[in-house]
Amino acid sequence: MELDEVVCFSRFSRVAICGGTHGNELSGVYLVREMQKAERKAKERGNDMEVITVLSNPRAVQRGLRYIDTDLNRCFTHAMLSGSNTNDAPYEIIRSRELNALLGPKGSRDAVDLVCDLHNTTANMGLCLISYSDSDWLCLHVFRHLQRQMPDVPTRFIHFNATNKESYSLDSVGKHGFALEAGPQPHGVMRSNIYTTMKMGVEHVLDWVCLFNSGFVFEGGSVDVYTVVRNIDYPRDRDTHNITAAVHPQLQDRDFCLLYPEDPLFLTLSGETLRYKGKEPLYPFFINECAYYEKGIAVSLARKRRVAIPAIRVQTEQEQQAKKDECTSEEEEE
């Protein structure tokens, strides 16, 4: 693909804004509730675009918990979604299939055009878009738009490298999707500045979609992408599996600041400094994330690279019809 080539995409007809996938991450919970109060206004953003607002895990929200039985945001692999419900199935498994029916089915032409799933982190990460693709030009253009519209907010793009079948979070149900992560905010707590940042981010996302649908041509360029390399767990006791060290104070709250080999990484409970033994400098994030203690993750590490993105625009009606005819011909041949 030539970088000066304009890439065309189908018009957005349905966009989903989801909050409360984790019931104790309150910015998304309250933002979705506010949007549902003003649902008519949200739908009036564009005559040809429907904004669907979803409270993803209502039982967990009601109880103020991250989840009831299992992490809902790990329940959207093809294998989990294609299983059958049983009487003893975890609540979140059943709920993931309900959400897949509402917003998907995942991987199909009937899926919503974009899923924006709202999350909070206790880590000092600012505003992050998290996606499974580093070549979804639509999501990367949304990201660049947010950076331009919110210059005072540190905004970054995190890439988890996984196939569509292996992708496990709610945002993977849509044709395009990302998690919008805002922090730092303690779980079960609302901070007005973090809520405002998330609200502004969602408004700019929807504004971008409307601008795209109007026929605006978004110029090409480049953006920085952080691709996850690996996770590091806390040092733990062999017998009890209890942690024996905390994140070092020189690393704490320094998300996306380069971590070099031999930099302090952990401080043991007896006061010893444990250093980073990696062979290359990497960018840490989700540093000391509260919810990741159970997942065995003290810090995630990523490489940063510059990704070129082409100019994009919406398809014309003639182009859309030609694409539909092509898809129909392919289905008939099969």
Contents of the next structure:
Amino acid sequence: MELDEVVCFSRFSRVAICGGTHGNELSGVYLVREMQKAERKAKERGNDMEVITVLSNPRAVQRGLRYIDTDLNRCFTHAMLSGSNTNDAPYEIIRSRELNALLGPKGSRDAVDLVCDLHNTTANMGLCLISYSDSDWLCLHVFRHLQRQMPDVPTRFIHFNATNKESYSLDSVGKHGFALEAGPQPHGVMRSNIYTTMKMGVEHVLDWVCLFNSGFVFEGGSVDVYTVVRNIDYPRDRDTHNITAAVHPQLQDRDFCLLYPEDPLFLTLSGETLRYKGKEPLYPFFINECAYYEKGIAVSLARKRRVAIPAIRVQTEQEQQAKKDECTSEEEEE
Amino acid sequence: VSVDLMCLAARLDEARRVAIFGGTHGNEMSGVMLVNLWVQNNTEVQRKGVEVQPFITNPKAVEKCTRYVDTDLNRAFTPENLSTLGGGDLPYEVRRAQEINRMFGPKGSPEAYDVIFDLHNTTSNMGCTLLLESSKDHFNLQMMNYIQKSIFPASCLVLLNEHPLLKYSTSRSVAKHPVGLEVGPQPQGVLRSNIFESMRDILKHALDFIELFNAGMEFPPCTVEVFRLSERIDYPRDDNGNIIAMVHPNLQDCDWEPLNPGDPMFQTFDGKTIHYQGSGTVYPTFINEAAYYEKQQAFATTRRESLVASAIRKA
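Starting from the form predicted on its own, produce the coordinates for the form predicted in complex with its partner chain.
Once more the chain from above appears, this time first in line as the rest of the complex follows.
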């Protein structure tokens, strides 16, 4: 990548803000509801950009549950999206297909430009932007903008390396997408400070998109990226599979504090300390996230590295036209 | 010769049969873990002269890691529910209440268990709280005093719910001496080590008290400070019943701290402050408890009171 290279992207015409993908993660539920109320008062952001607000899992929201039949945020692989709806299909599979029709189809030219999916966690993670890619320059620039605009909120970028596995979450439906995760907040609870953080985060994301659309050149630089390396499960009883230890008090709430080999991980019910046996110091997060007990995750571990990001700006109309002409002539040659 | 009646100890029956209930709400994890541990190995809860039974009250809810399956078990022990017929047609928790009443009651009868400890967690920042159902239960008052002195400098407050309208029929109410234990803050479905250990420690002292009492120890008169439940305050709602404001950041996590008229109470979604309009200072508790959104409660107010427990001794 050349130092003075400016990477261009097409303008954002449609951005989706999704809340209630997990029905008991309340910041997103209430924020989407408030945005929808404001929309009814005909508020336009200008720049011909459409903001679509979606309550992803309304039945789960109504019942205050994470999900009804199955986790909606795992239902967006191509295989799950392309089957036909049967009578006994889980509610969330039917819903993921509805959302794909509304915001996608995933992988197509008609998909929305950006999906911002709002989540809460019981872990002490502050504000996190979670993405499958560490080289989607748009997402990384949005992240840097959030960090700069919200210096009082610890804001981090988490990269799930999904090269071998296909993306399965709602944010993968858009051309670009990420989850915005705020914590700590118990599920089923609305903490005003967490709501405020989420609200400000979404406003800054939308402000950034408008700024991008207006032709602003965002200078290059670098950001810290946490790439997930592995997960550690709770110690469990061999027969019942019930957990036999709690996250150690010295690890509890210490998300993103470097975990060294031999540091305490768990405290068993009989008072024994179980320690981290890895060779490499790693950054822990999603420490004691409620919803991950059933997924077998007590803590996730990541490596941190500095990622260089290029300068970016929106494609001008001439550039867009030139690109279209190029594609057309390529098709003609074939 | 004048006899000072206040110095005579009340003679009370031995507390021979004691139960420890966990999982009354299936997603309040400290009690679930403790009771499961003690069902497997009860060494820790054994005391001389006491029969201690650890028991999971709502196994279906525990299995699903949810508060309840059909209806809140901790509201289900009403006289109507306990006597109603209907068998398999009844909600799961009503059937369960009847079974628990058979095993540990019947409620109000001489055969009922002497003491039941009911283990709960809350998302509110209440620390360790003991729940008292009657201001005239001198046995419980003495026990709570003993616990408070034993864990000092750590603290454990007493919440008294004797309110004629706000009082509810708990699973522990089956016993002669019902004792609720509420420890927070802990999210539902999550097990926090420090919360678990606090609850475990309180129970240890509670059982020690019972052992000492049964062995004949006399406990002199004592004063116990309690917080008496006064009022339930709901979230501000619109005409459709939707919540339109959140617990104010100044009130969030301030359980047991004085709330004065004029203090911030709620914050609307667009940042406006709603102030407390009561007539005097109250002590709020259960601030922003997840399970109370559906019960129309943002927090409860309490008033401080001192209760005098008479001296007690086994009969």
